[in-house]
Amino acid sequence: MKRIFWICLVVLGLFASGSALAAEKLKIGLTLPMSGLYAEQGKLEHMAMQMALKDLDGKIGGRPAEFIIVDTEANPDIAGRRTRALMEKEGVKFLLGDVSTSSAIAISTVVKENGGLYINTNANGDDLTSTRAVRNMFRIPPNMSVMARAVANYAFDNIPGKKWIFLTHDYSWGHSGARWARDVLKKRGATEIGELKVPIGTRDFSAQLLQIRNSGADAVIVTVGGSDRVALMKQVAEYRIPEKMVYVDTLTNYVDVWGLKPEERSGFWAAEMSHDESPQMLEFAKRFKAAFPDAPSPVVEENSYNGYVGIMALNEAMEKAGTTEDVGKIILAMEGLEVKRNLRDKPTYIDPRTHQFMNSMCVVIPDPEAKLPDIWKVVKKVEAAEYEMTEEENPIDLRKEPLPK
């Protein structure tokens, strides 16, 4: 009888602790740039994450969830410090967000130290799934090997002249875009005239555009982001660069370009997705506009899309793992997961070796006759696997790293 009594006590204790855990809200940390260079992108991510949680009836992994948001300011020092506070003071284990590759590296370092899980939603630099990859981090958007190689190959096939000049944001993401466009240049026999690097926060491109205009190039290959890109594209039109050469953007954010005048949009652009590429995307775009009529973008675009998919991926991984607490089991569940609620015609596969979400992307050209929200035409749709880094280019295998205890 005593043995039965103690067994009952243990069972009741486990039941009580499980019930308490289920009642306690799951804290999800959102590390987003709500101010600074990528403020609009961060706000769009947050909006779509709110929609995702609503679509899941307020639960992730079957457990009521709440978001705790911190502003990383697209600054790696601030991102690392505020991530540490989230984890060590708030007890957060699961984090999503950020646009800057440098900030994402800082966040992933802290997350690994504290045994958590981080899903990067909007940084494209190669480092995140290669030289700076960690098993505790996954990345949703295509890396720059996909984006830059896709649009550079399209440019090579559609521009008669083969002399290229580069204009590059001088940090890890910008270097990634130039690297893979240059890879196409070398393999296909184009000629590089030179490269002009600019720091984050550059708003006056007059000196660079004068050099570019007089360079004799047939194409300018651009990897410049955020508010800097908006300023650049206005000045590209002002300096009449399209009369001299084709403007080729290795990664275009819809939110950066939809507000431009039609004459300020030109060239070939790499885009992670298009709001009209599937019925599910169109339906979500309508709901997004209705929910956030004053959003920085009139439709769902890559930042909001990736934020939405990040929440859905975490939910599906937790359901597969059967836990909302065991980080190691959830990481294992994400490796090789096919994310079904992704607004596309087929699930998104997560590469278990690199932790890269394998999405498609689009090469687009501006449509001067289109009316908002349609500002471009999709001229080519590319599966990530076509241009993703090969194992020879990126030999990392994150499955060899130990799981968090």
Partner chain sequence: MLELSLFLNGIVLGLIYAAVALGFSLVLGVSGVINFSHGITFTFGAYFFLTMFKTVGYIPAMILSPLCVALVGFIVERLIIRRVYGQDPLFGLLITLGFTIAMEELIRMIYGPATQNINAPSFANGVVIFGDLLYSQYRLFIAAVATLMIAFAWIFTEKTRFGAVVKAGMFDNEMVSALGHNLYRLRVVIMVVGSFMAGLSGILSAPIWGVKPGMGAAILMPSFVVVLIGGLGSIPGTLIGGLLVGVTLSMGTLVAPRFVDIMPYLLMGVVVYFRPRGLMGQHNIVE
The other form holds:
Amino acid sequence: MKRIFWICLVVLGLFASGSALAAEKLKIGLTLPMSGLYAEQGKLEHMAMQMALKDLDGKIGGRPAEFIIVDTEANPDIAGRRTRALMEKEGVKFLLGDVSTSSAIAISTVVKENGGLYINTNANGDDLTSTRAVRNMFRIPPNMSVMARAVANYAFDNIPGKKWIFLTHDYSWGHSGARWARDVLKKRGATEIGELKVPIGTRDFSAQLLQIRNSGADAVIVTVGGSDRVALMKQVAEYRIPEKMVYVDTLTNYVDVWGLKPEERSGFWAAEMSHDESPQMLEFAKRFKAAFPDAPSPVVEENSYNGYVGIMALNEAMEKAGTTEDVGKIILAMEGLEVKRNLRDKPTYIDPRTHQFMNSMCVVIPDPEAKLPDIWKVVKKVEAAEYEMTEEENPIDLRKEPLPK
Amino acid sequence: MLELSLFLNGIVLGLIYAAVALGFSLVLGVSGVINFSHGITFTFGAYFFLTMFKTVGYIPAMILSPLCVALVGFIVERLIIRRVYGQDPLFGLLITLGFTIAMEELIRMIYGPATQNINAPSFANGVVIFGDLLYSQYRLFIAAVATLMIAFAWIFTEKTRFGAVVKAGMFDNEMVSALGHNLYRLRVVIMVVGSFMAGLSGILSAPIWGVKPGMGAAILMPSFVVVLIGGLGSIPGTLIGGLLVGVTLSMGTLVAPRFVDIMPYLLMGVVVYFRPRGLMGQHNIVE
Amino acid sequence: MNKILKDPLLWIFLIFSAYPFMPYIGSFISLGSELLLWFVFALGFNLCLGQTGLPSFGHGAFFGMGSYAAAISFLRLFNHDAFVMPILAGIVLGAAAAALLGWLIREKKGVYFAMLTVAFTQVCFGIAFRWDEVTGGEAGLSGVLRGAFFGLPMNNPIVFYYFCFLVFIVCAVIIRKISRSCFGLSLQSVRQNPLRSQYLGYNIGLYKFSVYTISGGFAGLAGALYCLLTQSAYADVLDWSKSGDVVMATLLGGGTVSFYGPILGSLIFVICKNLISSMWVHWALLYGLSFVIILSFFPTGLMGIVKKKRNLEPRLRGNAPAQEQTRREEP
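Now the other one: the form predicted in complex with the partner chain, given that the block above is the form predicted on its own.
Once more the chain from above appears, this time first in line as the rest of the complex follows.
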């Protein structure tokens, strides 16, 4: 019987033998969806973060830094578990990344428990800066209240009919998009015909599209993300939805849509940014392309942009706080920080109350005669502050929460 | 009109499920092995196709890659499934499940974890319109190929001498071998045919569902459900089961769109609870 | 004294009592807690598979339900320093669900039993994944805090580890008592020859039902601990593949021939999943292949190899490869 315990001991001992290496480098954990629904987005974030580290000469906050990457698979359970392992086993205190709102919530729970700092780079669900906000988490991209309200208002002004139907990804981010588009619908007096929720990983939208086509709506408000969106847009064209109604996307991703055929792109889209907004971005895109010739996107788009800004923000906060260790001080430094190296003309302000990065966004319409990479025209540019959740809608004040020790 | 479109959709979906489930059902019926590696043959079909179709063209790839899958099926039978003949069916299930997990990871290692898209072939790209009814050409194409496959399997078992041995083998293995038929050869042939069909279904469904490492796992459970609803080893039963599951999934979006996924399982629970052998099942060697 | 010293459980307890002080993995304390709760889960499950021969794919559902019961009761019912009540809620819901399912399918056999449990699991998964109002849907429930337990700060991971350790000791002793009791031996007879035990006057259905309920309770307990460990509950654990994990781990370890098999199996599985995965992402390839190879050469699993060498085989024969004795019966 004892033999078994020797087996146990050997198994445990095996891992003991590969024991800790002396670590003086600053460890930054990257929690990225390298597989699953948002694999392309995750790849872009990772590449841009590597670029940022290179631009900073391999140093963050003046200290040589290294990345440890974990794949969160756009799945909250896995994200939480791997983040926990990363923080406990490797002693990582600073984390960046992730696209799925649900995963971001899971990560922030673990980060709060272990007293770290987490900068979310690409999740747009409004929960992250309202009901599920924690002081240890910051969020870079504009939330869905901005994106969906901007495009829904534009749609209301530009579509004659006022009957809307919703097609929603059935998880926190999708619900968030539908929620704020519905907010506009109610305030301005459009009619909701119905809502179709599709699970993550849906590739076959035929049943939903048949219903939408037959619903008699004037606009379909879509909040579907990642690789599912690619399939959806193809099928939207196949089922000739644009003949009957306008396709309104509450948040588009350049990386998802640029590979489609021109006739598969239609409607009004909300975009976090347009790749040609500033000369710095165009310059960055060139360097990016040279460094990563096989990147999933030919221009700088929201995922790579946010990943880049995330590293820059962390660097500037550490410099301002004068430490690379004390999480509490760095959080304090980030609240109200203006990130300067953000590839835009003016710095990005971080709202200390909600921990939201404040940027501009734009409403775009696809250009049928487009030549890559310019696939769309910006029809309206909006400052995030204009549609951000008001204090009434989101009374949270993170400054009142205790800082991690 | 909407109902009709959804119904049609359900039929097509059901035909795919039935085509996948058929191989599964035949292997289970003849060999008494719950072959969970059937899902991975579905995945292999799509990935082989993905690798081939750009170089050899659509139709040749559609014939070649299921043949490769059939070869995989042959190897799997020789190496793994042969070891579990005559043992508890659930033991076979777990061994093939372990194999599936390993192969899925192998695919992830070679092709990467991301979902890849295959476009519908140009000859079946677009929609057919009858008045207000609108239907995807590609789906009609799938329906046609799947029907052909099922019809072939039916004729094979009902009208040929070999088919008669297969059917007898489902009823009583020992007697069949006692009568001088080579049971091992029979099992290999069934496994190869089943893998071929699963591989072809994988190719057919790729433009609809995308190609990803987990696609086999996703189809495995529904096809198992189809087999149990229809009855082990019964071809008409599998067809009926497939159509029932497909139509339930499609029409279910009208009733309770969020809970559509669980409907086939509820259906199966009810059927198996009251008719343990399924709708058309007969006494078989698994019992 | 000598008997106690020779008791393998004592050695397992000793090893795990020192876990937080081990080099390298000692700082990865949540791995230790996860291991312990997996032991409870797998040992409880083995009452079904190894002891009674019930191939259940429903234990993932009971585990998940325990997890949700703990999270929901913590967030909605009890005030925020409750610690024991969520765990109790997990046990109760796990056992209740198992009792319901066990009662419905107590007369089913083999494949049909397994498939009905799969159907149950998938239905539970579908509901948990979609019913936002109660289960939080895909995002799951988070924000479960570990309060104090008799003044011990459970939010300290090491304290929580020792709590799991305590639970594991209690459960392991109870489960071994059950499996060696009169009841446990009757269960074995149900496994080895259901027909004969029926003739001897045992109500097989009742035995299956009760062991299923008990084992569901342990799964619920493990689920509740998992919820407290991760401070959240997700629908993912309810998927049938997760039920498959525990069946595979139990079989790999050799649960059918040895009481300690599930511990060995889940040790390997959890370590692969959490540690090897950070070294090589494609760990599942190795895990799956070694499972196939080991099981096809040694159908009784790793403990089977150990036992065979020590010639203990005739005393405790596994059922995994054994034929169903009642082949010609109605299902």
